[in-house]
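For reference, the chain that follows is the form predicted alone, supplied as structure tokens.
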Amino acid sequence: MSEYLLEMRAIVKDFAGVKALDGIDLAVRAGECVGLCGENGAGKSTLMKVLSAVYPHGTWSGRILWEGRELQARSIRETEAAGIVIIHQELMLVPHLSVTENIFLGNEITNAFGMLDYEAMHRRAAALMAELRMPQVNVALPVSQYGGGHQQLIEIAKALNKQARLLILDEPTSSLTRAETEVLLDILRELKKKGVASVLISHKLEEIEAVCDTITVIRDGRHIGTRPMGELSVEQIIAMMVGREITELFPREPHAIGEVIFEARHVTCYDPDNPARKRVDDVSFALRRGEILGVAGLVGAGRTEMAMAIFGAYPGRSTLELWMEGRRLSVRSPQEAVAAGICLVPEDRKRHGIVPLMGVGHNITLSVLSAHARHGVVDSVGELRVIDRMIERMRIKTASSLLPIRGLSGGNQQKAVLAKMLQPAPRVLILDEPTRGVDVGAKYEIYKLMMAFVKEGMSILMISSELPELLGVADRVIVIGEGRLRGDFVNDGLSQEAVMAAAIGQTETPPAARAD
């Protein structure tokens, strides 16, 4: 009897004669966590398709074994029946069905008539929630009534339903905030001492280092090592990911910072499904010509609302002034907001970034098509060498810039989102969560990026959910609370501390911190 669970030997795969996965192995004992470390890019996610028969048995070589014997999966149905469960980064419900029916969704309870059996099935997703330390969850309420951390532990409470002997999370804390995330990491602590084992895809490696028993890290589709976490640093890790030291997370460069550039003032944004609430209230701010300003506040704060009523995007009744260089701006539409020099590299950049059948490069143009064009015809020949700058530029890993852009990595597709909102030459780009979901490698690619654009006079606002990066990157830092602003710091040994304490209200910006 083998001591593993799961064994991946020699995994090749291949798309188009480029290969993404060269000779992988991985091993996971029951009731271990093992980390799957590696760039955007590095395979991670097709190795656990592979697992899961999401690419089925034949389109791929080497060997998986399971409890010692072949496993030649041919469909997800049948890896789920062994006991192999994935949670993909993009959940998988059905927002208007019912917590009871996507956990069942497939996998339905009957009665001796034939017919869905929705108490029994009412019990057990209760007690599954409950299992999940969420017993307040109405579960006969549809998905949708409930925010991304709720329908994270559902999908949980899913594979569990489906008897998971081997859980594969793909960034399960990706749209987490911090409480949300350490409920998912002692729930995998929990199910390790049930003898639930887990492979856990993330880029935050401080969650890596806090639950996982083991790390296997890949690079370029290659197996680089497998060690026991107790023998690695984060530093060693990251060496391990990218090839190469990086002695700072956040390489903060001088540069200038020159006279205010744009106003937003006033800006109030009302709830689209209940105008009597106030999203954002009363917000103004300036910013500088080459500063990067950092926005902080908790999940539901108002930030991302904020920045698509200034790119003239939010779906509901907004109200705001808008001043560039001490001219009043009217921006209605994304499309005057870039004719007025202001663009947005969206949150989501799945529903909201890409067009995902479209090619690489043709995303990238997206935003400047008309400046392709003669007469109405596209100037292939000056486009292509527009994409092929770019996707050098931005160390855009792609085999041709024509295959469709849903097949690049998540880290990929956002330097992508970024090359496009670069072709107009803003003057102000607003950032939302640029880093999510991007390995270090990246992370570190695009704040240098950041670095450049503000030296040639660029002027940055930059959301983000994770402080570190805030404090590592930002010139000032904003802080939005409940929809109002709480704080207005220049960041010259500003503390997480001190941050998050605006963003709850526990203390007022003390006049000193505020920026002139």
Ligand SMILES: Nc1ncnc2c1ncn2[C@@H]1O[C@H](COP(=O)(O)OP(=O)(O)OP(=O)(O)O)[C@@H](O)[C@H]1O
The other form holds:
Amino acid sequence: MSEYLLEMRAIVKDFAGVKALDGIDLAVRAGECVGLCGENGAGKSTLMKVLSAVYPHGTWSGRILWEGRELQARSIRETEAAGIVIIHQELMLVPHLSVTENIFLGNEITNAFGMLDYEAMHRRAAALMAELRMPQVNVALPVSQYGGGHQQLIEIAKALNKQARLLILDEPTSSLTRAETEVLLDILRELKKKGVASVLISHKLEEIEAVCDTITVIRDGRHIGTRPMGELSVEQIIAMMVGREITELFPREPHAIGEVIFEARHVTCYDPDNPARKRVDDVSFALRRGEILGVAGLVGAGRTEMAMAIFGAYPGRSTLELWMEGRRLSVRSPQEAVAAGICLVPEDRKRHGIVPLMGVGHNITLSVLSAHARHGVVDSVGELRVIDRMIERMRIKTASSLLPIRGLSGGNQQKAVLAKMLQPAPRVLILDEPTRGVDVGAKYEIYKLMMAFVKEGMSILMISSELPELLGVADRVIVIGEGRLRGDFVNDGLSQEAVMAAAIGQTETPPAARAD
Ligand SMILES: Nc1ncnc2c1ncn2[C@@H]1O[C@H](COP(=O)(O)OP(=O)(O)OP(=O)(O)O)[C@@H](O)[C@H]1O
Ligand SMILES: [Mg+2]
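The block above covers the form predicted alone; next, return the form predicted together with the named molecule.
Now the full complex is given, and it begins with the chain already shown.
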């Protein structure tokens, strides 16, 4: 018997002649947690889709040995029956189905009469919620009632319910808070004790370091190395991933901060499903020219809702006043926001950010097609020039700007969305979790771009759940907790602890509503 539960050997997978995987090996022992690391587009998700038969046997070459025997699965059903369960990078929940229905989809419990046993399913679902420390979730409600972080944990509950022997987690923590991430990491540790193996893909290397026993690094579809975690530092993993040393993570460059240019006053958002409840409660802030204003807070604190309301895209009722250079703005739709000089790069790129079937290039110019149209005819040469410049500037990895954007890796889709929003050169740019799912090298590029923009006089409002990032790039940080403004700090040696304390409501500092 082989010492490995799983062995993937010399896997090759290409998409229309482009090699996404070029002879990759991966081995996992029972009860082992393997970290799979690599830059955006390296081939991590593709390798896991080969393993779980999202790409069935016959659509790739190489061998998969499961408990020493050849596995030639043609569907996810077959790999799940073998005990291989994947949690995809993008959420796969059905929004209008209940939490319970989602968890048991295709895996329902029936009673002695062959009828669906809702009571048993609800009970099991509630137990899973308790295990994931979300006892407040009502499993009978549709999953659309819950935010990104909760949905991610519901997806994890669904996988845990399937009795996996090998659990694949493709960037499971990208929308989780630190506390939620800790819960997940604890669960991975418990699974290891039970002999359940896992493959964890994450761009947050401290998570990899915290739970993985072994690291496999891939780059451009090739296997770069496999080592015990104990032999590698985070710096060494980064160097293996990108093929060079990255010494500085946050390229903070000096830039002039001018007068107040934009103000949002008394932003209040009512819950679309429960109009008596305020998701955002009377938040005011000012943004100066050339300033990067960070917005910290726990997931669910109301930051995304606030950004959507400012952009005219909040789905429920909201009241607010917006001022640009001392003039009151009227913004009732994203079109009006863009016309007023405000752009938003949304958090959920799948829902709001991209048109999946359209080419990468068209996705970039979508918001400004009118700028390329003369007498109603799209100036395609001009458009192509803009597209190629952005693809190069953002280092978007795509074989051609004509390929559908859904074929790009997650991180490269994020860059394409960013590129698209930057086309009208806004005065105020709102970035909601701009580096989610983006690799270290590309993060650095995004920060560099932000620095270049503020030097040109743009002002940036940056929502981020990654405190090191906020403290690494923001000039000032406001903190939102339970829909209220809980802090306003100049980022001059600001500590993570101070921001966290404000986020959970432990400080008495009266928030400054205005910067001046
Ligand atoms: N359906 C597809 N059609 C065409 N090309 C694809 C498709 N899926 C993936 N690719 C290409 O294969 C390569 C590997 O993509 P993959 O999604 O596996 O990357 P990844 O390592 O998971 O990156 P990320 O960290 O950004 O999620 C990329 O160059 C991508 O553009
Ligand atoms: Mg991926």
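In this text the structure is predicted, and so the values were computed from the model without any measurement. Residue numbers count along the first chain shown, from 1.
Hinge assignment between these two forms, with options Q163, R289, E235, N107: the rigid parts meet at Q163.
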